[in-house]
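In the block that follows, a single chain appears as structure tokens, in the form predicted alone.
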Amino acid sequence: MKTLHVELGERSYPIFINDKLLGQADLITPYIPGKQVLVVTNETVAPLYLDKVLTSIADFEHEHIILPDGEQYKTLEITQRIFDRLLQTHFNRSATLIALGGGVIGDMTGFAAACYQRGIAFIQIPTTLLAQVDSSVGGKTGVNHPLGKNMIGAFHQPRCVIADTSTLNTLDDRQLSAGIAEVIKYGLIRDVDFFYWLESNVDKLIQRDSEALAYAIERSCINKAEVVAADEREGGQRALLNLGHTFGHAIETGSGYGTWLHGEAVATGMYMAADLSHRLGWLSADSLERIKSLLQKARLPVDAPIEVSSQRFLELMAVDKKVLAGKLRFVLLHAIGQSLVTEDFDHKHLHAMLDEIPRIDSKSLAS
């Protein structure tokens, strides 16, 4: 197994990687402070995996919650019933949360944690390939409103990830390959070396080879946890993980919530702004061949969607929480491995590449 930290003082915590880890009870009940646990889970996950976590938590007083599966529940209203149960059956602020899911479920949950009493203890089981080598790692919790993804939210640190990658066996190759468009962003963002592997390396993570997976996985880990440690509330360099988010963010609000697979919108969102980085004369043609090259062969869209217009691109853009006193700010790359965000740039540029980027119909993501 491969323990990992994230290194952030009294609220340090491990990442435990390997197959076959859940039902293990010595490797979970550490992390629980009090007597009280709920687990969250959704109508996808539970039949697979419920039962081994509540196996591994019998001798805690235990109950679950089944959310609905999808984007589209990322919200307020749902996140209600997690309350509502906890209100229900007692729970005390020794209570722990455990997050069995993907990234949705795993966002929602931590939110949860966060707000009860004013913050109660929680687990993360993610159990898509995106989640595992993301979204479970470093506190940022959170939903969705109609007018902007992820805009509800704060920071709250789980007190272990438990990644088992066993899991992504029953994970279809869609939510695979969108869980590849978060591997990809860290060889882009700051480990070229990462990304030569992956340019090597990327079919064997579609067919699902347990070696390249568990590297994959791992190596992702260490560039998440290194960038959470040294810039835990995002001041800074943890900026850098946003990669293609603003565009993303806008392709799934703006395509409708659960249309798009957060990776797929983070995919094509990567290579919009590494268009936009070539355009400003900052990254070269070969480099955007490779970076497009890649992301296709991970089956990846790079084409926006037709259903979000130039103009409402930068509507949605707007609002994202990454502008910073009215100015539209964007990762954008200098180099393959090489990042920086910034303001100051020609939006003639933007504007143009908005404009002239290729549309598909959102329906074919799912064909």
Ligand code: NAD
Given for the second form:
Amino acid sequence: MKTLHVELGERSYPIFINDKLLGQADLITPYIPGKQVLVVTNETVAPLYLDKVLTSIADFEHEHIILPDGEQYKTLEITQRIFDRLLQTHFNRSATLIALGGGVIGDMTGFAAACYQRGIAFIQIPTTLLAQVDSSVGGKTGVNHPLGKNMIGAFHQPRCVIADTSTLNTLDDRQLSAGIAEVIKYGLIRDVDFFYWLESNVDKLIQRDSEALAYAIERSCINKAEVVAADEREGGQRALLNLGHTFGHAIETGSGYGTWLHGEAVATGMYMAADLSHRLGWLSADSLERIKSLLQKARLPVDAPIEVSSQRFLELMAVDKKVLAGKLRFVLLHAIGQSLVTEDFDHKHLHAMLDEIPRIDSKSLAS
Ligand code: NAD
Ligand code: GLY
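Following the display of the form predicted alone, present the structure of the form predicted in complex with the ligand.
The complete assembly is shown below, putting the previous chain first.
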């Protein structure tokens, strides 16, 4: 088993990565502070993995709640169901929540844990590639608002992250590719050698080669843990983890939550950021082409949705969390592996990129 650490002083925690970790009581038990545990999952993941997790917490007073599946349910209304259950069952301040599922369940459960009685413990058991390489690590939690993605949330770190790579065997191909988008992100923002590794190994990831997947998860988590340890609350370099997300969140909100997978929207968003960087004279044509080729090899989109016009992109991006003093800020690239956050560029290039980026029908993603 690989064990990594997110170093955050008294809030430090381990990330365990291996196959067949679910069901291991001795792994999870030390991270449950009290006697009461509520497992939060959804209707897709519950039949696959809930029993195993319940076995591992059999010695605790435990409950579970099964939420509807989908990005469109990552809302305050659905999170209320978690609070209802916690109160109905008289769970107290020493209770622990366990998030069993992808990033949607992880973000909602973490948010519920941050709010319930002003904050209780929680554990992440991520079951998608995206959640294992990104969303379960770092303590960003929250829900969507009709006007903006992840706009209601809190920083709240988990007690541990248990990434059981065997859960990826049941993930469908489209979801696997969506997770690879966030893996590629680390190469682009800060780890050029990882980008080169991905160029040579992306086919293995697509084919679910277990060694390649384990390596990609570990290297992604190392990158994420380093960034989070240096800048937990996104005062500086953590913003780089949002490469492609300003465009991507506009795609997700503008096309209707759940139409584009988060990773797909990030893939196109990263390509848009790279295209803009190239127009600004910062990124070479060769690098832009390599980025496009890697995303396409990972079976990810690089075109924007027809239904989100340039004007709509600008309206949606105006509520981005990186807007500072009314100014839009973007994560852009100087080179593969060298990123920066900036507002300081001629916006005529942004408008030209938005007008000229090819458009696709969102329905083609599901086919
Ligand atoms: P998701 O949670 O919707 O999961 C994708 C789909 O896979 C769902 O239908 C889910 O039920 C299903 N699923 C989960 N595990 C499975 C398994 N092992 N086998 C079969 N099916 C399985 O989506 P996601 O891609 O995991 O996460 C996306 C969310 O994560 C977005 O809401 C995004 O905003 C958020 N996110 C958060 C952070 C963060 O730092 N907190 C970072 C990146 C993304
Ligand atoms: N996914 C962006 C972050 O965790 O900061």
